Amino acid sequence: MKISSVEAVPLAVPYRRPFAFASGVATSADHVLVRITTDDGLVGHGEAPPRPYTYGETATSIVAVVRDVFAPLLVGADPFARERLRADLARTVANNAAKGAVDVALWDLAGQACGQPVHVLLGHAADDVAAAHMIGLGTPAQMVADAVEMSDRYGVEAFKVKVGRDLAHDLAAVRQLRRELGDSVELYADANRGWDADTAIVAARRLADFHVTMLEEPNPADDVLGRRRIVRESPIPIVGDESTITLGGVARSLLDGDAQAISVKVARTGFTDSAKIVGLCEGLGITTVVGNQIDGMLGTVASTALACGQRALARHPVEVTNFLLMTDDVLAEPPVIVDGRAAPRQAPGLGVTIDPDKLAHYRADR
């Protein structure tokens, strides 16, 4: 079996409402669908959600690098030769979301060829996982309403709260969330690099009063000494995310004392490097959690498969609900959240089918 073609299709699907965080705001899912076809007719899919304010990628740049740089390396190759292909793609620096989508598509192909779901190929650590929901920036009342809806309608009991703006406003939102949701619900916070180190230290101490379990990316990643000071003085664990976007970056961050836990995202490290990161962290006794890049439905399916495939990830709630922000998507069957849990698909590969009518409607290049 050989790869016969590689496509990158830009999509534009509106959100029901904007999703705001300290480093940006998203108003639509301007994602890229990567499709890799083999000479025997199998088609693997991956989703690349560009985040220019975090990784420097746009939908246009992802399409270009997949079409002009990655496709010539992939066409004619064995899709099972992921390590060789990973090394080939690594010669092009950055382009994390583009590489992640290619890797996901290759695993989708491998699962289809073997007749096994991806989560089984990854290790089949769990049959389902607890779902976590990201709450975007807004007024305290808006943020509480979002959380209550997810709790009442989908049974979600873990929430990542976006913070990183005015500290008093952030604390007011967390205070109201804790009051409305009760003590049994997990809250953890993500500042998206929005505070300086001094503010982050104060914030961490105050957040601990509301039983917030972790604080993600409290200050700019290039403020190395500030980050280490936060880690030393914070009463809650500091999580690396945007500052730890590669396997080597994770190793440096942990060895330098910049983080005490790591958020893993299929959207930027695919399945291959995500599993490597989890293994590295497991060996060092470091907690890993599955994060969300405001993924669409395909990315959500992939994140669920990763979490159910890796024992260390299956222990913690997985951020898999934000596809619900989208008014629609190109998958024929959307993901399902029931009683606060998400289960992987049982069909070979990722088990997804692209709806051709929806693809034609939402593609942004025609």
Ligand code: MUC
The other form holds:
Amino acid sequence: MKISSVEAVPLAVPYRRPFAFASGVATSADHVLVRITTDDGLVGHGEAPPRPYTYGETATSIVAVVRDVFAPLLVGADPFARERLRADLARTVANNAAKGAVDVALWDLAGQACGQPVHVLLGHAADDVAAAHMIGLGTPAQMVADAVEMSDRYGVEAFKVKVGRDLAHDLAAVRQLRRELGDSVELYADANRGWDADTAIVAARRLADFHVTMLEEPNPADDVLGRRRIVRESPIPIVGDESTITLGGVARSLLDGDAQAISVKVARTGFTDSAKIVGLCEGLGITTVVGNQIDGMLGTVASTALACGQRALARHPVEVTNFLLMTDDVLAEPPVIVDGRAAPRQAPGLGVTIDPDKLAHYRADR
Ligand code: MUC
Ligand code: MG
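For comparison with the form predicted alone, produce the structure of the form predicted in complex with this ligand.
To see the whole picture, the full complex is given below, headed by that same chain.
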């Protein structure tokens, strides 16, 4: 089996409302659909969400690097030779989301070729996982309303609360969330580098008072000594996300004392490097959690497959609900969250079908 074509299709699907966080705001799903076709007619899919505030990529840059740089390396290659292709792609630095989408599409193909779902190929650790919901920045009342809806409608009991602006405002939101949701739900926080080290240390102590379990990216990790000071003084673990986006980056961050847990995202490390990161962390006794890059529906299906494939990831609630912001998508069937849990698809590969009419409607290069 050989790869016969690689496409990168920019999409534009409106959100119900913007999703805000300390480093940016997303107003629509302007993701890039990567489609890899083989000479025997299989089609693998991956989704790259452009996050300029995190990786410097835009939809235009993702389309260009996939079409102009990666496609010539992929066409004619064996899609099972993922390690060779990974090395070929690695000759181009960065472009994390573009590489992640290519890797996801290759695993989708491998699963289809073997007649097995991706989570089974990855190790089939769980039949489903608890879902966690990311609450975007807003007024305390808006943030509580979002969480209550997710709890009442979908049974979600774990929430990652965006923080990282004015501390009094953040603490007011967390206080109200804890009061409305009760003690049994898990709250953890993500500042997306919004604070300086001194503010972050105060914040970590105050968040711990509300039984917040972890704090992600409190300040820029490049503030090297400041970050180490936070890690030393925080009563709750500091999670690396945008400062730990590659296998080597995770290793360096852990050795330098920049983070005590790692957020793993299919959207930037695909299945291949996500599994390598999980293995590295498992060996070191470091917690890994599946994060959400404001994934669309395809990315959500992939994140669920990863979590259900790896034991270390299946243990913690998995961030798989933010596709609900989308008014629609190109997938024929949206992901499903029931009783606070997400299950992987049972069909071979990722088990997704692209609706051709929706693709025609939402493609941004018409
Ligand atoms: C997160 O966990 O930081 C926001 C930007 C991005 O790339 O991912 C999200 C969520
Ligand atoms: Mg984060």
